[in-house]
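Only one chain is included here, represented as structure tokens and corresponding to the form predicted on its own.
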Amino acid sequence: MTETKTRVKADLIISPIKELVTACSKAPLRKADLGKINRTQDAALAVKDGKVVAAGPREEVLASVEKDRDCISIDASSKLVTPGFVDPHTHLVFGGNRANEFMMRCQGKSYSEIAEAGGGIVASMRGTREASKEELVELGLVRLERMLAAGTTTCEVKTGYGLDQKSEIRMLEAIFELDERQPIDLVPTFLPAHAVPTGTTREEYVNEVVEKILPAALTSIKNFDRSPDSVYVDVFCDKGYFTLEDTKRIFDKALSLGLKLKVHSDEFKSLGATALAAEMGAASADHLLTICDEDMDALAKSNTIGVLLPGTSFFLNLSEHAPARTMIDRGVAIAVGSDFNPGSCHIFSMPLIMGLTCLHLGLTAEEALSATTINSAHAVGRGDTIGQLAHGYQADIAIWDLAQLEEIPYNMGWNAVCATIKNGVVAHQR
């Protein structure tokens, strides 16, 4: 007697799909594996209760599932389907803008010269301090809606433009509220050590961060019913900002409070923060334009992801970009983010960032997709639930008015996402 195989229920089926592209791995992808992703023609994808239950060749998927009574069907017969983007590095909560600085930079002024003239992070501090929490949330909602339309389904969001206890906590609480009010999952990062505010010394401010601001953040986290280990603490360790000793001290305090770690490192000068991040178990070390060989090897031997931000070097009109190919060859698990912020990279579009990843970092389309999905998921501590379209993973999906993966970076100036699905629900449709 032939045994009848039980079919799984589905409340969303995307079929047929012209091309389904996704990485499939429990671990971050390194070296040649970064480009080894599944590309399936004439595919299908089935979802139940917000999770993928089947994905692959159309006939196999359809034979394995049974439609619920209210199952939604989407025809993607001429379209590309990928995981939604995971953006591992943004500063999207801020007040004001720095369009004037962009024009100064177009006239030849450097990032450092603009900062010395009163611009840079401190300029955003003024605009952010003047904004109420409600205003920061409303601005954030508009920005997140644009990101969702461009295929982003999860993103990390940092504080860092308040630079005092009251303003930094207001930013953190705005991030918590934004997470509750719109579809994109937000990963909060607390970054009071982003710059030294005017009117104090670096030593005095680091003391305040360690002794007062981080404990106040922990209280706010608990007040919002959040677990401390759901929030990261970040430090801008670089020339003119915070030292390696400052970073170690802030990291020690963060860990003692149950918080997790990230770091801005090697953007302008390598101070050793990348190796420190690897040693202390940070989720990621970000920027890495000036990373040295020894620190690449430290990353390669660790679980810390190297997050590259090609939009920043592009927006700052730099001639050099992060040494992505060398990092890949040495075994670093790299991810790519937007660094969306008001000054050094006012770019929220991950399709554009994916194009810059191919153009300026030298990655293939397959590698760029892995870097902006599965590896980015690991960079925000969620690699076991998002970043790929495989059984049991969250159904975060981008559907494209394109026929194949290579057309994403090729179409840098056009948002080709026609639908974004979050947790198995159509969250945006064009």
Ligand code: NIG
Contents of the next structure:
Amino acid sequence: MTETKTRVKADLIISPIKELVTACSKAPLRKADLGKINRTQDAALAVKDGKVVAAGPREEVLASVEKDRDCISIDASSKLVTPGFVDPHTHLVFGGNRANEFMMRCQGKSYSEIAEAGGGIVASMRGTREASKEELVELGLVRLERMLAAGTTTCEVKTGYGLDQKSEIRMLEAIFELDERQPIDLVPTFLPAHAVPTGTTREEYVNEVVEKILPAALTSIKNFDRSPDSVYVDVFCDKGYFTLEDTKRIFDKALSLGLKLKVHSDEFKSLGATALAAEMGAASADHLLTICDEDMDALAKSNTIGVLLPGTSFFLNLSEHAPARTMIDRGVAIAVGSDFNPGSCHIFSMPLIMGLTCLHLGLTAEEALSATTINSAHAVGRGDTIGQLAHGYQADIAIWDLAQLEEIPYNMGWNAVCATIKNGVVAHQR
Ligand code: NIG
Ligand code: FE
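Could I see the form predicted together with this ligand next, after the form predicted on its own?
Let us now look at the entire complex, which starts with that chain.
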């Protein structure tokens, strides 16, 4: 039987591909599905106007597309191709650095001892307040360029080192500007409740956040022509930071302003914020090192993604890591991010994070890829447009100087990305 088929147009074709690996699912992946992703050898991928139009076995893809006259062809016959990473948790805008604290930890001091002695988040607050918006943007551009080179194509970015109205808004506006000035799509998160700034009490500061700082953020969001539901509000709910009651108050206010929710919970002590996040419809609850069984079940029943940050437990040299395997078994949709920040995890490299995900969280290479692409896309509310190389999804692609998926975690510490494609355009090439 002969079949006449209309061929779809393509302006970029990657063919042949040694191995193409991608998830293919509308919903975030849970339980055994986390590792069930498509691995195709001798594959091809076609793109038109920044979107994937065909991906899969080479012969099928090539038979289904028609090349535009100026179509770009990339030969990946010896290379691995994956979706670009969606990093769902970073604090990449900050002034100064805390290399001194890293060295203190190497000598046996703990993160909380350093914070209690005036270091920690408030040390970065000082460095960040000293920087102008332009300086924050310049620093951010350099960091984002490195992330792009390591395969990150979408990245969540938090405020949280300003800790007063003026400086938090300056950070938020630096994030908006950074989003416009380089290829990686940024997902902005407003985190004024990251630590209590020096010179005020927790109660006073939470009042300030609820009554003044969140409304000021809304004004800034509107001034930048952005919709409130494209911005998340996050709270660091933990011992020594903010309480469950503070978190609930801030969340109620954020929702009333049309903003969305995320939370830092169970990093050091479980205070109930994970269940609260699930109940209030947060996109994600992040860290979860000390998550209890009830909170795992609350997450499993919800659409809230559990974001794990194995770089942080590694960088803090903790002996315990997040109970990823148990969470997966209980039905939590987990994602993995870098937590790139000046203190607890100065690591932006998602290939290294994938290695730590396999080594310390016990995930397979397939599970680690799902956690850093499709599921992390859901953790930033973008699961319907990014995180997989399937028809209609954004053509955000990493091409690797590797033959197979397992070589990403295996090559921990070496950046094997040879090209990063953003929206169908080669944005970085080595
Ligand atoms: O995600 N846990 C809270 N915030 C960051 C640490 C920020 C810092 O130390 O500067 C984190 O680990
Ligand atoms: Fe964080």
